[in-house]
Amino acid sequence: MLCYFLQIMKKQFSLILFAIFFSSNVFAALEVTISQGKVEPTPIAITDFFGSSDKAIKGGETLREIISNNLSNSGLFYTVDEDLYIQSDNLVDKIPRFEDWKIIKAQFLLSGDVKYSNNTYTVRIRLYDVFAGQEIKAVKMSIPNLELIRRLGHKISDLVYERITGERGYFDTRIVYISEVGPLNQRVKRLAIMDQDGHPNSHQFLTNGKNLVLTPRFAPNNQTITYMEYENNIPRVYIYNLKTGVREIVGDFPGMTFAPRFSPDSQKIVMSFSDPKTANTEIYLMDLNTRTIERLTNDPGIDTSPSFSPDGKKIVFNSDRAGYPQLYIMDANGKNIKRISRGKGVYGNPVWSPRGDQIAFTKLTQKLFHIGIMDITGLNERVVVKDFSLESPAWSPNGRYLIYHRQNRSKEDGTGGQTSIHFIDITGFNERKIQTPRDGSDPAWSPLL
């Protein structure tokens, strides 16, 4: 089945932006920090987007959607009831009534409309500061046909959200996931993606079910993947070019393999496998222009799950060498490993955030499985949110949420145990289940399209 992106993304086309002003003064009126707990989400209204034909109108009712949907989803904003509305105009081309606004305790307010000429789509946003009653952003932007109208909502709601707290969005992006079904002993696994909002209509295949396939992972730059697939019983490393289709071997690897990742230029993958002789498990990093493979570590204990840090310079991985699994850092030639964890339990699956100064991870203590972040030099660690069995932290791009997936219980029988993909804040508030067509585990993130 020939997947929905890979239709759109073959078809010729392109985002048009026109700025049609853009403020010079730095603007961020939620000024949030993970220090600061839950935070009361921001008012916005957001009015009809106005269609000069009854296709314009219905790419502007979806558009409203989208924006509103990723907007409370954040849990940054909620959208002001539109009953409450004393003015409903199209404010694209008027000065609104700021204290009509002010009146339901609307702090923004975002106004557009749609036309439609020429098998073209115009949209155009104007976003207002209330209280200050003046106007902070104003854009126009291009698509040729409805099946992009997600994909414009998505870089709308990138752009409010940037507009008004500073920092990057995360709406146009995707996460790529392990889609799975069946008993317990008899998983069928296949490779998945879908839209960050988790809407039905993203979701699609990569695979096909006959091999089991591991730990998915984006490549930092660029909309490529790789991940693990055992054919016979023979795992092997693949990249996967989301935009073409094409998929490619890495590598055929002795012993078991695990959770390759990509270097921060997409260059390189880092990974542990295990010596079929001693089988003794380190890391390994793979140069994908030469295929040339360097040995990282060289300890008898486990080494395993390396993830880089933004900049490249180092690596932090998981390893037993202190007894039981713990978390090291290490430069990314392998030399001043150092360790990071101190605290009590099993540690696992660190990953670094994109913003360089925190490492999501697991660890297993008092029977619970908890998600958590640490400063890099393993001091602050807090718990985000834990539960029977919680797995595979991956952050979003702008490293203000954490997706993960859980596991329930499984019944005596061997059915059950489903697991799902969660979302939530770092500050372990506003946590959210992302639907899938079938249970969903391993996700990972996409940097923004």
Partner chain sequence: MLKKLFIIIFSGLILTSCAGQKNVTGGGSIAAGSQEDLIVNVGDRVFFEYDSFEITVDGQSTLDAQIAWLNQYSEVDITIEGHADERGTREYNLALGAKRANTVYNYLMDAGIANTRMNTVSFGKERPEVVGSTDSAWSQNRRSVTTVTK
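Let's see the other form, the form predicted in complex with the partner chain, since the form predicted alone is already up.
If you are looking for partners or other molecules, they are not here, because only the chain is given.
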């Protein structure tokens, strides 16, 4: 038996992870390629997470629910109905009767148990490939209190997802977004944050709604968020520290700064600045350590919505220099500007994929907004979803999914116009609304925690 000891200490959380066993057997991963169409979800059975006490049982129920929901929501799995299970034992220390699971067509089987002692929850899980008749993952993890149970559930979900699909997981992540309420001409907007699944227990407001706030984005190091805020009617880019709750203005510009995003190393912010003398909007880069500012574009057109490539070498952006808004790529120093969008329509919101090979964007054409993806060359443009109003595509950290917001049509009597956040596989399947307490817009995904 191969033993691993893995310890992850985060400043904010101390989640201790013991991986006690990894199978060394060769195992055929579920083939998941993005070019293919709809993937048939793989059936997985998840037994009860057995508990040694009331507290442990309750923790186990919560974990099972989180894991089951996460895997189903990915569109790559579905949980076989518990009523069909023939074997009802704890299968962490016991080899399953694989025949009993084959007969109900469970391709994979996850079992777990929970112990609670000395204020610590210890969870063990074991994952089996039913048809191969073998264990493929066994892990033991502890958390010091129940507040971390959701993160633990997300971590286990990531382990199962990664083991079976061979892709990086994305469950132990958060979404920052703009919570909206009130009449459409006087919307109150607040920064808000939640787990990737939108669970109400994870939801938190970060600002009080006094100032208009827009377009939050995570730093790749997960410590801060950059966003835009109107303070005394002056719209500027800010940084919000997630640990301290302190916000800080970015740069001393004499006019509006907006459309901020971090560089991949979290040390720089690329954003637009609109010169109050000329109203010309150009893209600037600010080094957060040295506070130096570099101007990257120089054109009478509007240059905005910059987004770095994951290697930090290039920037994709939106410009109307050719007469109407299109997508362009330039080197990170502003050189070698090339137009990449070719189709008819008004392009916007380009976002570079974490895998580096694609750009997500919005396009207005034939009176509808489309969210699409294209290769970084501009070739292979595909529509992921279209509707009356769609905006703010953001990639999952593993590059397989997008979140975005949708706005309904509004009527002149003031009704309608609701905004909501949605999740979709980039193949265009498995669209799902992420529940938020109020309306939601401008979602952005954190990196994997």
